[in-house]
Structure formats: C-alpha cells, structure tokens
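Just one chain is shown here, as structure tokens, and it is the form predicted on its own.
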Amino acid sequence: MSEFKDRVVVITGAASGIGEACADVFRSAGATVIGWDLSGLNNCEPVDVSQWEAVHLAAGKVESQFGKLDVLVNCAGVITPNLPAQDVENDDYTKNFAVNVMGVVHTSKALYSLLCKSDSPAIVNIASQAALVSLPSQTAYSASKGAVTSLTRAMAIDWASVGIRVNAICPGFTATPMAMGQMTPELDAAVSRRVPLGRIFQPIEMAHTVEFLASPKASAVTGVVLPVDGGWTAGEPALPM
C-alpha cells in the first residue's frame, strides 16, 4: 500500500503501545514517520510534549527537513495510580493535564503552520473511553481525556477554514504497556464480561482506525470523537441467549 506516499507524519508517544503501532501502520502505507517520545527509544526523537520549548524545537526540525506536515497523531499520554477521588494527589491531576492535554495543545500549535502547507492535513488525538463513561478510581485520567475530546471538537471548528481536520478516537481496554501495567486477573475478567465483543483489544486495531481518520477516505470527517471500544459505551452487553 502507498496511500500515504510522500506524506509526512509526526506521532507522539511513538515508542510503544498505540503510538508504536501507528508508526508501523503509517510506514507500511508509505509515509515518512517522525516519532517523538519522552524515552527516545525505538528510533524516536526524545521530546517531552508537556514542555513548550521542547516541542517548539522539535517542530523546527520538521520544518527544516520537510517544510510541511500532513498528519499529526497525538498519542503521548500518562496515567497516574488508580485511587478514589478523595485520595488522588493534586500533583497527579497536574501530571495528567500537563501531558495528556497540554501535550496536544503544544504539538498542535507548534505544527499548525506546517499542517497548513499540506493539501490534506489531519490531526488525530488519542483520548480514551474513560472520557465517555465513568470508570472507578480514574478521576485525574478521565478528566484529562475528557478535555482532549472537547479540545478536539473546538480545534476542528477553529481550523476547518484552513482545511485541517481534527478528530479523536476513544480506545477501550487495549493491550499496551501502560494499560496492562494496571491489569489484574479480576479486571481482565471484568473487562471481558463488560465489553460486548468480549475481549481486550490490540494496539494495531486502534492504529488502523487512526489511519482511516487521517486518510483521504475520511475527507469529510472532522470534529468526531470515535469510540473504539468493542461496544462498551454503546450500552449494556447482551445477555446470553
């Protein structure tokens, strides 16, 4: 496939999980992929998206090398320890918002002028099903991902006039290092019971959805917040017949 031939794609959080899967999918489709990740692993440039100066500097490198940007995938994210609301440290809220929300703000603003030079620019933000339904002991993470969905819609309206499409996906439980680090046998069983499709999902499944939203096939789609959660947010799973 070469759907993204001659296209330049920046992916944050590209060293692992959904971000790494997105990088693989876009490369397979012919894109030139620039991975940004705090770790600097897997051929990623070490970039802390919570810091404006770091993002601004990295954006300048993209401009110098390519002169434009076609797709931005905002996948960098953190989750702090799961605790009931009364026990969550204020610093945990700060950390979640610094990376999950301000990271999206920083990259989108820093790369805006380069996206404007593309003939088919697109941003895809990675939110979470936790932005759409309440999950226990995840107030800081849920609040930050809820902000990502609102930011997505607002940016889509502001930037429609320059042709930049902005969408988000809300992954359900996905087998990423971050998610699986919090998984217990009990939670695994509960997720399997609660998800109508009956399973945890793989990063590649999220990446293919991101690829679609970034592609010309979705040329009329902007401002969409798309659950990719096996039906979790659609309602209660069906009872066995």
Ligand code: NAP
Contents of the next structure:
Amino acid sequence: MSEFKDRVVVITGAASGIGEACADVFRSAGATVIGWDLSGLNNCEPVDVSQWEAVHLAAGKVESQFGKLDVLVNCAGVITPNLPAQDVENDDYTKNFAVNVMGVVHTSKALYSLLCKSDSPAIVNIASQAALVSLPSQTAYSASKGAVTSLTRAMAIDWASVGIRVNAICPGFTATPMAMGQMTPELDAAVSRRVPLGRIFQPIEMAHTVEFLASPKASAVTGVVLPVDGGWTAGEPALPM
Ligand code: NAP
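Let me have the form predicted together with the named molecule next, following on from the form predicted on its own.
After this comes the whole thing, all chains and molecules, with the earlier chain placed first.
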C-alpha cells in the first residue's frame, strides 16, 4: 500500500488516459504526484512539454517545493491523422516529434538534477507498440515512438552511473480518449482478433506495469523496452488447426 510513501512522482499527460491511471496508481501507493498536462484539468499543472521554457519553469517549482524527484513518467503524447506515407504533412512529423520525443528530452533534462537527489530514481517512458511493429498509415507517430525507445536505452546508459534507471513500455491498443477517438465496432473486433490475448487493454493495466518498473522491485532493470500488448509483437494468434 505504501511502497511509494515519501516518494515524489512527476507524470506528464496526467489529465487523461494512461497518465491519469498512473496518477491514481502512484497516489494509491502513497506517492505525492505532480501531474503536468496541456489542459491543467484533473489537478494537473498546465505545462506544455514541447516547450523547454515551460518545462524548465515547472521543474523549478518541484525543486523549491520538494528538493528532489524520485520518479518521472513521460506519458504526454499526440497522434496525427491516419494517412499513407506519401500524404503525411511535414508538419505532422514536426508535431509528433515536438511532443512525443522532445517532450521526453525536455522533462528528463530539466528534472535530471532533482532525480540525482533521490536514493532510488527512475524514469518510465510511454512509447508504443508502433515503435516495434508498423501500424499502417502512422509513419510520423511510429517514427517518433521509435525515437523514444532509442532515447530510453541511450539515457539508461548515460545515467546508470548516477543510479537513474530508465525504461519504457510499449502499450498495445488501450481504451483511452486517444485510441477510442479512432475506434469503431469493426476496428475493435479486428484488433481483438489480432491480439493473442483477444482484447484491447485498460489504462490501469499500463499503469500497473509502469508502477512496477518505477518501484524498487525493478531495481536491476534499466534500458528495457517492454511491450504491454497482449502478445501482439510476439506473433500472430494461434490458427484453428
Ligand atoms: P490521452 O488520453 O489522449 O492522454 C494524453 C495526454 O497527453 C492528454 O491529456 C493530452 O492533453 C496530453 N498532452 C498532449 N500534448 C501535450 C503536451 N504538449 N504537453 C503536455 N501534455 C500533453 O492518450 P493516452 O492513450 O492515454 O496516451 C498516453 C501515452 O500512451 C501517449 O504517449 C501515447 O502515445 C501512448 N500510447 C497510447 C496507446 C493507446 O492505445 N491508447 C497505445 C500506445 C501508446 P490534451 O488532451 O489536452 O491534448
């Protein structure tokens, strides 16, 4: 119940979906949670993670209030419309990279010195199964999430010497506003047929994996990119033979 007692946790994208579920899970485990999100809804501080100055300012408030940070969860993300590669606007690449990649860079850099003051610091990045297997008509999003997995490994190596563990999860289809905005009954049925575990997932299932990676139970785990996708990236569901 109190595994994260006295722990300070920053979660980006905490007003909605997977980030909101992470905030609930860490609060239930005793942590003090600071949510950063565009909107400022759901007890979040309004912070646009694509803007270095805004992130730097918000990190300064964490420093003056708490003097340290134990866990950073980089969950804020965007996805642009489904289009075949030849039709994707250059601006869509800019937008995906500004939030999904530079957001992670900004928060990780701005909060680095505070994480160094923790006795058990951890970063968990929310990438996507789209980083591991291609989703049709999502080149810009997939490329940005691929960059998040590379950043995760690179930061894990650079910061191992100061004890900061850096890991990522790659969620499969999860029932959040982002995914359900594109969901139709036909797509739901098709996704459920394609996922070996046979369904789309709930935000809380992602949050529990994030909690594990951020916890002392994962003290030997760093540089890992963990699919949380019901087996999608492991292979095709069994055929009726
Ligand atoms: P969501 O419900 O849309 O939540 C994303 C949150 O990030 C929203 O509250 C959004 O604010 C916020 N955000 C967007 N741009 C931001 C910015 N520049 N600065 C700060 N906050 C920003 O989506 P979700 O499905 O939970 O997504 C969470 C993460 O999981 C994302 O990184 C996503 O790529 C990843 N993911 C999701 C799935 C899935 O199936 N749901 C699968 C794989 C990976 P606004 O709503 O105000 O824009």
